[in-house]
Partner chain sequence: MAEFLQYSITGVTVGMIYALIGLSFALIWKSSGVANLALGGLVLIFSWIFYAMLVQVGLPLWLSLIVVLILALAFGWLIERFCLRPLIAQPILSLITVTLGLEFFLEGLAVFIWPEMVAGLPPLFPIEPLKIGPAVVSQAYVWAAVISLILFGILTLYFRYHKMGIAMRATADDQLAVQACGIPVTSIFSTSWMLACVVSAIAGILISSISGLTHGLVETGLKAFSVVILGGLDSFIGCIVAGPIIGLAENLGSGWLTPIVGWGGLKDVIPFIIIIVVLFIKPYGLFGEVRIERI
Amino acid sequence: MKSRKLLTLAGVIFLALALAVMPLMAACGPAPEEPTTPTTPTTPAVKGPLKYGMSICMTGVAAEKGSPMGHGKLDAIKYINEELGGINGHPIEAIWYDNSYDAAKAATIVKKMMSDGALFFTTNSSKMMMASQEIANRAGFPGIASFSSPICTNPPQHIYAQMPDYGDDFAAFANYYLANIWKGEGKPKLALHLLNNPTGSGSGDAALCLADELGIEIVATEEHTATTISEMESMTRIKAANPDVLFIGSTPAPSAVVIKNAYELGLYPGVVIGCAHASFTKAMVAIAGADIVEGVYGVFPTCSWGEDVPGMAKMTEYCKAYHPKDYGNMDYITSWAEALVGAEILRLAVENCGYDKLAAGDAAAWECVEKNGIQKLDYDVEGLHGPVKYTAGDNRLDKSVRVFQVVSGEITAVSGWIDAPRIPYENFPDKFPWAVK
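Where the form is predicted alone, what structure does this chain have on its own?
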């Protein structure tokens, strides 16, 4: 009986010592894994983010364009992150700021995006890129303008155009007009009405460059501001020049003013009106009135809503779910496609450079993104616009446009895809000194 009591006491002492030592063992060894069951799966750790800079004119005088464009790219990033798992497991972090279509804000924003560690940046417009590009080019910070003017990409530096520029719009429309609309003798007489910034000058520069080659006579050139409410005086001067065709290089609201004034003066219908792609959207039709803009032509570089292309269904799903008022506006298509292009750039950069190098968000990371992402693009953008592919000496990534016309109040394609060859502005240094290095 005594020996049994001693054994029991020894057991108690052993157990006490074991319990005292166990925490020390646990501290020195690996922690046990939590049990898992099929109904409570573990969630994999999220990899580090890829920072995508965006300067967006959500508010201000160009908000009728900037707002749907902002919605399109942010909706697309939501889709990429939540349904596709980001880029090889790395979520895209959208670093975006509202520039209000204000050049001073845009210059501040590009500096902010650089300090935020963005790997590249985009702007909606040529005006905002013009305000940003000197800073970006000097730093080697790559940027892409969704809607671009030739002055943004000539001479080629670190700024790229997502699609053909406003000069390409004029060239495509002029060739379409000469082949399909003009029935007169001699040279058709052209009038230009241009927004007083790179949006307008892009079309005007192409007209100056190509008019003699195409056999077109420029008889009038007028400018307007983004806030114009009447162009009766300028349109009266244009009417006096008796043009055959009027080309407008602007955004939706001022273009609507120009067309309404042409209608009120009896100049239209009569003269043929063509528009560069910055203005030719659902917003312009709504502002001017469908009956007034009926028959107006325009150029645009994306597909139309409802076309049978691979990217249409998912884009439509997100647009209707999150921003249904933007449905039918091709500016949304432009920026949804921009985000797809941006994601492809990041995918190429991660695969070619490795995440650790990109995570620094510094000049070395920017160089990797430009050389191993942007300049290695060969991507079809799911059919939403022409394929994007870098060509040395030409910083336009997509080089295809189509001609549209307002028919029964709807913007309707009237041509197939038209190739936009690069316009050699540098061959005319006296006219275009900005194109010469």
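Numbering follows the first chain given and starts at 1. For the two forms, the rigid core is made up of the largest set of C-alpha atoms that agree within 1.5 Å on superposition. Note that the coordinates shown come from a computational prediction; the quantities given were computed from them, not determined experimentally. Compared with the form predicted together with the partner chain:
- Once the rigid core is used as the reference frame, the Cα position of D308 differs between these two forms by less than 2 Å.
- The Cα shift for I259 between these two forms, taken after rigid core superposition, is 2 angstroms or larger.
- Relative to the superposed rigid core, S250 undergoes a CA displacement of at least 2 Å between these two forms.
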Second form
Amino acid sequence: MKSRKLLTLAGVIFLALALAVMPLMAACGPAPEEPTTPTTPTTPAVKGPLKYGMSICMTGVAAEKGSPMGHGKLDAIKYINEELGGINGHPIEAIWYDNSYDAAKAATIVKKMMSDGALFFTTNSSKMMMASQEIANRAGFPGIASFSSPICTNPPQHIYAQMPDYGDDFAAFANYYLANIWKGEGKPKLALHLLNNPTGSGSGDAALCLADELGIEIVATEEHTATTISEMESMTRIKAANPDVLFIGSTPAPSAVVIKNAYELGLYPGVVIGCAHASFTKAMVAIAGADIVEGVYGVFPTCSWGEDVPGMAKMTEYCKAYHPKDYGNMDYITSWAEALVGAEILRLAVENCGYDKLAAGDAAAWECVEKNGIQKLDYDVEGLHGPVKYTAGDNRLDKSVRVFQVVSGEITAVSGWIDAPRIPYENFPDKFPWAVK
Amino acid sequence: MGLPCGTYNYSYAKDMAILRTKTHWALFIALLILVFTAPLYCDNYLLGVANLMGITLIAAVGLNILLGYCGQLSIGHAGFIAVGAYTAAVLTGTFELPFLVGLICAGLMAGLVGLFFGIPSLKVKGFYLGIATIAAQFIIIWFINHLSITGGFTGIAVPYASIGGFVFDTEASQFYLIMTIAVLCVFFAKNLARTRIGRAFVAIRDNDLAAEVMGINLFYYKLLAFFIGCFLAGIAGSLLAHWIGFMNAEQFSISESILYIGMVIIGGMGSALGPILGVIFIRLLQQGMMFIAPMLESAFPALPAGFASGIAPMLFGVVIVLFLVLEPRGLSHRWMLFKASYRLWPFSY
Amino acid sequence: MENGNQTKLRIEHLSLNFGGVHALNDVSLEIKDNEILAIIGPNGAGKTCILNCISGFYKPQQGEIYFEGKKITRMRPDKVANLGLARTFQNIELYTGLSSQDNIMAARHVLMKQNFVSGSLYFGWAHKEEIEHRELVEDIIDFLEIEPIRKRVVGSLPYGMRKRVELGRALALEPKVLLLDEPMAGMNLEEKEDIARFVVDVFEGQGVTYPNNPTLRDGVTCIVLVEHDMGVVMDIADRIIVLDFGRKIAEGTPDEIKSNPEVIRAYLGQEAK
Amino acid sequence: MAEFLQYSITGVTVGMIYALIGLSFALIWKSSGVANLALGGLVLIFSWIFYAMLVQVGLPLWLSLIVVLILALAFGWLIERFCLRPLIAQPILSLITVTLGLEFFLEGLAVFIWPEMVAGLPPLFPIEPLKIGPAVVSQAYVWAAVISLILFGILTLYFRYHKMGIAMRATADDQLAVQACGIPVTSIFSTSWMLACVVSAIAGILISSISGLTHGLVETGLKAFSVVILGGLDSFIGCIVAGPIIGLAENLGSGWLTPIVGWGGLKDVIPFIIIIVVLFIKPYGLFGEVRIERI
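Since the structure above is the form predicted alone, I would like to see how the form predicted together with the partner chain looks, so please show that one next.
Following is the full complex, with the preceding chain placed first.
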């Protein structure tokens, strides 16, 4: 009995050690056999790889978004390596780690990627980028955030945003609303319901910044937690303020609660409801119930599944082959597009600086990637989201979103690409001290 | 625990010393040399992990004083770390005060906040106190999110640490800074534990009624434990802020607090070695998890979607459960048993 | 002996209730210097309650307690201990996670001066102070003959040894009054004799045997002993107080108590059954 | 006035949902003194199982419910048998940490089986709200409140009259004495874990029918158990009274204070301020057992 216990203990300690030693092996060992090397059998890769760093929230609280996003970009890289033969014959090597949505881990991961000689890195959430961005900025290591907060790109440094941020969502929606929906006199009255984190406050900050310029009156600002089960109380106050339009900057589940409560209070249908892109997913429709959310507007920076754009066929093929469960998930598109943009950056960098300079994976290579890759981008991303093009002073690569609406329970596009101009946060240094630095 | 055969103490000073034989000293110095030359043969990533461990260790030492020695459960430790981190961030970032001022103020501020939330400990024990500290964490984070000076939800950037013009801008220099402070903290905590205050803490933990009757002021010492524990949390927070460079209140979640308790318990409560082992165990395990998903995905591309994302937390949980089932008194207890049997070997009866 | 016999502790009209239960009912007594006072009585008579009131652990509803003329009723327990009242407990209340030596060191707490800063630095006078106090503690360990278990964690010690460590802990406080709550409960004859010998030795003082330890050298001149065992009490006590149902029913020398009919009815009669 | 009524009704109904999770926590606390940190994970996993039965397998509602409840019983037994029982007589904090490990495991398990990680249940109750004077309340909340009242009633009766329930109460006081009476303490622990799993399954189903199946369920579990401190951890009546009090406090307090102080999100911090205040004034909650110290 005793010996059995000892044996099991030894087993557990061995298991724990094996797990624990993994980082050591990966870092110190002479390992050219990087465990993260993707399989690249079809094209004989004679040329050296280009290292693409990815910090992915594969597990943890944000895995609901991180996991399909991870699949999306890994599948895209598989596609690029296998069918397109890599970048000018150089395969892309994905150096990716799971950050578990843990800031401290994200900070060690960005260091790991710098040691591994990655040429740039991407994250798929603003929190993970915020935990990594100072380290990267200080080292001049370029990074791209798929979903970002304004603070990632303001003031512009070495971090770029793949798509418009939550603030831009608001700006684009407000423009659309004023042009196409608002028929009344005077200023429309706006109520905001924001998640209590940068996702929500991003929309709130944009509203604060733009309200006067656009001619909108903010009559109520409420906030909620990601785990809220009832917002009747805040919605009662919003109802009392008698708004014309309600903008929700949040994630699917709490947005669904807010919309349901608006429905129960008789506020909706009646007011116009708009959602930022983190809320506006199929899950929100499922949680709130299709009958209730019918007619709700939302913005989203990518195309939707099944649309007739050049990149759709390959993406659908790979998704169905490797991660069929992710089919229909918008985050997969975002991430697939991210990998296409990343490949384009690498292509520009290889063509402009040559592979040898990039192979070093040092500060000079990073500068080259940033100056000759990211900043020279001019690419349509095969129509999967708005075209990416760098303009000086604006670190957002793609600058347009589309407005969607729930029609018969389906999220349907109601507009083309709407430009989301950069929001001048730096003009309000007292409200947004971070934007001036 | 006894000494190796043939070792005798000839003075009380010698009996009370931490390092008592030449072998002890040799091992200790070798360890210090090993630690402080690490930047020579480790890359930035490993140094980064070591820095994270050092920072975590400082906070865990604080929690060990509070929970392991004084027996006061705190499930809000990440909240107190946040207080320190934001104090340092605001002082050095916004007001551009020197790093050391920020460091000390971070400790003091966290200590004072800890004092306030420690007041219920005079009336309640155990899990009731735990819940008071959970509440403390939520309240702290709420305030950080709603004050304008802390940058609100957006967060706040923090400059590099610097002392007298020397900027700790490389991973290696940060390593020296963090390790020095961590070693000092461990040393202070060890001394504290073996002197008057530490005995008072343990007395309160083991038998608070008797401790009071034997002349220990519960009010003072419980609050002192909260102050010291949270002071160290604040120091750790300050270092964390300078190390990551950007603070956001979301980083200090309740599960982080719970994990700190896990570290202290897995390491072994109420021993100087405990937090060191616990921190190394948990942080390395976490880092190991980081590699599992990529490895699985690349080795077995045909795995079902949830495999890579689900297996890591499952393994993490299983290791913790199995570990506690087999070694409920923590790693340091196992280490003691090992030392004892090694000393008596081969006559282990 | 009769000369220095002034009152150390004076208890006046003490009453203590728990809800409807009268644990103590108008008890008055005096505890004098230079005597071993025994408080006896059947189970539930309120003996321990008196000790708990003295050490500040219970707050009596009525009555006052004076120590050397100073009122200590309803004072915080740690302050009472600081005045020089030390005690042991009926059910051993040691710090189970500490070694015997550290348990006794922990009682030196009130006599030490380091604070958490000097303690954590350990150099200089904190270190010196630790050594000084360690020496005094070693005297106690030597006196109580517990050297072999010095470094053992008390949670793992046998009952008799733990009782000794507890006595040592009380002695380390350098008390002016020593309150012993059933120090011999649950012991065999030999162990009882040991404890009785320690009590008498402490009372008398050891003089030059322990020249540096004031408690052991000069003795504790005032000891209160709460005990069940009549034999031991009759042997070592100078004066006996008998309680029954929270009332004082008799007071006097052992001989007087032996012949007191009230006591025989309340106590000895019960035991004779 | 209309607003007051709206706030009150919302507060009471939401509070009842907190109380429901609190009941599950109190069950284990009452019989074994273990703080169940895996509560969030349990709520999560049972909600997903229910989703799987109802939506993925397509069973009728009543059958899915029965399957979930049976699985909950099995889970409870397994957890007690393989995680908690080996640790009997070990330091209580080790037991609590085991539940922490369990929490990680359950979270991982949920992701493992349901990688989509977010889903919505079809509405279990009619979506049309009930009108009470000028105020409205969703039927889902009302049903949740009713169900937690029923569960509270059943548990109270069980603990008062059923042999096992009485033994459970006794175990909380003195494990040795119970063992001496010939009642195996281990079976009491496993019964309490099984019951707690059933209660958390019901709570999970109700909550996820309101706010969907997300990882957030974990934190809802955590938050709710800290909220029921007001009632006292070991008291069912405490949970059922304190839940609504907290719900009222957060809704009324936030309703009045938000316009005054101008800070959003007061609702989320008020419960915790109340906890701190309660601990200062009445440390063991409204109905918690106050221990008389003896030496």
